[in-house]
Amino acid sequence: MNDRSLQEARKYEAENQDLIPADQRPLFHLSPRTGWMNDPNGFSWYKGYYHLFYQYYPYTDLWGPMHWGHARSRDLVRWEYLPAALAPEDPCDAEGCWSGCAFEVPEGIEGLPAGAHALIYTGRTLVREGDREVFHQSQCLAFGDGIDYVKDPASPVVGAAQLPPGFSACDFRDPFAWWEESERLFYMGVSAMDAEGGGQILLYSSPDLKSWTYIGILEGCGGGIGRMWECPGFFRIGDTAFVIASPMGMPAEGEFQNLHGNVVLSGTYDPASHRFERREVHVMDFGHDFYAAQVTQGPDGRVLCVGWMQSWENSPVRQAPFRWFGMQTLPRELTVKDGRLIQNPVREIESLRKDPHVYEGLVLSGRLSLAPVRGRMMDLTIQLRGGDYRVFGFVFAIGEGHESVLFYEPETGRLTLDRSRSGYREDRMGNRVLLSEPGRRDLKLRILLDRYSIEVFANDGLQTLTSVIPTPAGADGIAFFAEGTAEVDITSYELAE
């Protein structure tokens, strides 16, 4: 490897890995090695491991030129820091390394290294337009063996030529890739704005991953959902097809609470004219912070998500002196229940599970603590039976002057997290607010916390909800409360390794 960039970026993070202490990390969610994470790239499956990159800056907890981070698990909870994977220093991509995907090569397709990790990738150059100087992205090639990776020569592979008339190389980025055995053809869909500044996603295919043919557009937003589409991706499960995407410019009504906002789009997949017909369009999740969401197939054939746990209107606001920035959610298990995309914590968390405790039957009414039930790395289970209750909460991250609150009213249906209180200096975002069915009285919420975060699964997954939680890890009392009476199973276990 000749790429002195990488090599210091190799060299800075080993050196300065070691000065953020463990217990300062979350325990079961990724952070960057050093400095600064954020979308998830690459998450693939590769030679005994689940592969996860991401866009990364070392150098400092505050966003810079992108480079690829890069780590790697066998069980999803624990994460293994491999060196950097990409940095950004070649001609095609000058300006920074940007998001994009990861697979295995396919044996059999003449000029490819068979069994490759092969990494598709958004370079980003200052060219000269007239007399002003702009950005152009371009997706680019590199191969490796899981540890290192060598940029392809032949990179860029798809740039401003491959463009349709209308559409500009200064926002034309995130690709997404999948081999079709049976045509023995790779697709790739590219997130693209067009004249009117409308987000879209080029389709192409190539036989080679070296030599692209527009086909069409894939999707988009149709003048209503957001502009840029950031981050897409497409995948089936059965029957079903999903595109998913982050746009920019959400408008802020129904589910969509968001400036830059995530989207599950479910219909059908007709491969041979490579037409996707919607059906139903939700957020993909209603809390303050998922976005660029990934995803892949395991080896046992599960679907398998992750998304960056942050958001970008909230990115500038630090609540702690740490070396690190960002986190990706813990990876998510993708089903289908009648169309719609259920998601679930992958089952390899219930390997950190440790001292439950059961509480089946209680009568709520005012608030109540349960000595054993504190902590901030925990998996709790609450299903609501019934009741008179006009709200029902769970208080959280109880301590040094803060707390955070979950609450459901069944008139409205409607699931509030409140974070006014969770120790935000200047929180540039209000409560999130999740929307289920109104006059629902059986709610049941998977809610898991650790350290610095909250992922809530609601109705065996159905809808989800991510938020950061910035309090000091010393605040770990936890409440529950109804106003008046409520029936509930409360199950709660300690998460630690």
The other form holds:
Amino acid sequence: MNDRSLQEARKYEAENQDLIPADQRPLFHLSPRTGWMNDPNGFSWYKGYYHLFYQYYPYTDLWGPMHWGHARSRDLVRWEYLPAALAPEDPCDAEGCWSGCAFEVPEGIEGLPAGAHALIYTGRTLVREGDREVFHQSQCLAFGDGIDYVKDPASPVVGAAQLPPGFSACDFRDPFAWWEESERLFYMGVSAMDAEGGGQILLYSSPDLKSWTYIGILEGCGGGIGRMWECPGFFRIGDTAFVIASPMGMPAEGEFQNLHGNVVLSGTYDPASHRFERREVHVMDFGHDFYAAQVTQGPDGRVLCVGWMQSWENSPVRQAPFRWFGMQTLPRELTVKDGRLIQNPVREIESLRKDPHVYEGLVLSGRLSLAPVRGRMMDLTIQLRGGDYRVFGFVFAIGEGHESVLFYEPETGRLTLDRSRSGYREDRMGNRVLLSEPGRRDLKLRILLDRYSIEVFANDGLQTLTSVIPTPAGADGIAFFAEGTAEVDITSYELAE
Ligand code: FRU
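The form predicted together with ligand FRU is what I want next, because the block you gave corresponds to the form predicted on its own; please supply it.
After this comes the whole thing, all chains and molecules, with the earlier chain placed first.
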């Protein structure tokens, strides 16, 4: 049970934030104001700002009774901290304010404050079931003005009573909601576990956010894709519908290399029957550290996505005694090509580019450093043109006995990140491999480094790989290598304010 109030959390974070030096944080990735961060929550555009909340425990760098931390930004790369938005201090959420979503309340709905910022999140509570105590999860509602939020007394608005037969209130969480203007209805997907232990996304609808009706199952693991599907999402781009989720306990197969993974399913959605027809299933990101992604729409119509840039597997491991832990990815612009999801860094990142260096038609054989190209906050584009090479490598965070290696083998189309010398004393995860097309010699890579991470966008965003790089920030060397002869163009920028 959490015995600290929202007021206390706000006081604590305001007093302790300055103990974290700016150069100990990433430059453009959001990290917690103090303490621990996990999932992105409530990613939304509201009254002139992007808002990004996050699972938050301000008092230590470990997971605890969850609060909602809060930040806002006009451009998705420069974030301003706001006071924590929610603390687990009410009967509906006394054991934690878990993940959820946010949106602006539309006009003209009786009983709802038009124009307010609505939050729907999971409240965790301890309940007695016979002679034992268990944790239950139910969906709660709060309204605010972009800074301060008040929990609605109707909370929880969806609980055990609205579960279909066989489902358990012990695993019933992470609501994401959207408004269908044509029907004047809200829809909400919530992740849940069926009687066989399979993860399912339950779909509900409501005219007023307070009374919800169960409709059916939107999607689920179907016996094959992990167990509990945490943090689900649903969106459409053009004619293609997408379901995303973070399944726990994935089998290590094919594209899926993480125990707690991330998936994107593409297909079609029929709004009349509420049926999602699955066409393809892929991993959303091949890296070590991408989980619990959320999607929202910007004011310009762009579909944007952000994920927790961390894995649960490695989350107990600490490299440095920092007063913060956890980062969000750089938000991504989502588009669709040939029915597949395409992810690219938001274009606003270009506003941080400094000091360009362009090398065209390099013929690389062996290892090469390009004197001005070094740093841990970088934006690089590497275009392999071809050549007779067996391996091409990008080596970064070099120094003080460390180096991290991203290498590509065209014969198999495998792009591997080896972070065995990236400063982890105990990396629980091993290498991660992005699978491109076997035989392809003209791989294109966009790489973003931001002190403690690498984000790789391959083949114009068809595949991505995101990983934490805990190497001490002073190790800032960069080199390239080829076994055989590779022809390559390289463009690099430093990223700075
Ligand atoms: C996913 C998750 C969610 C839950 C939250 C708790 O990382 O386990 O399912 O709401 O984190 O912090």
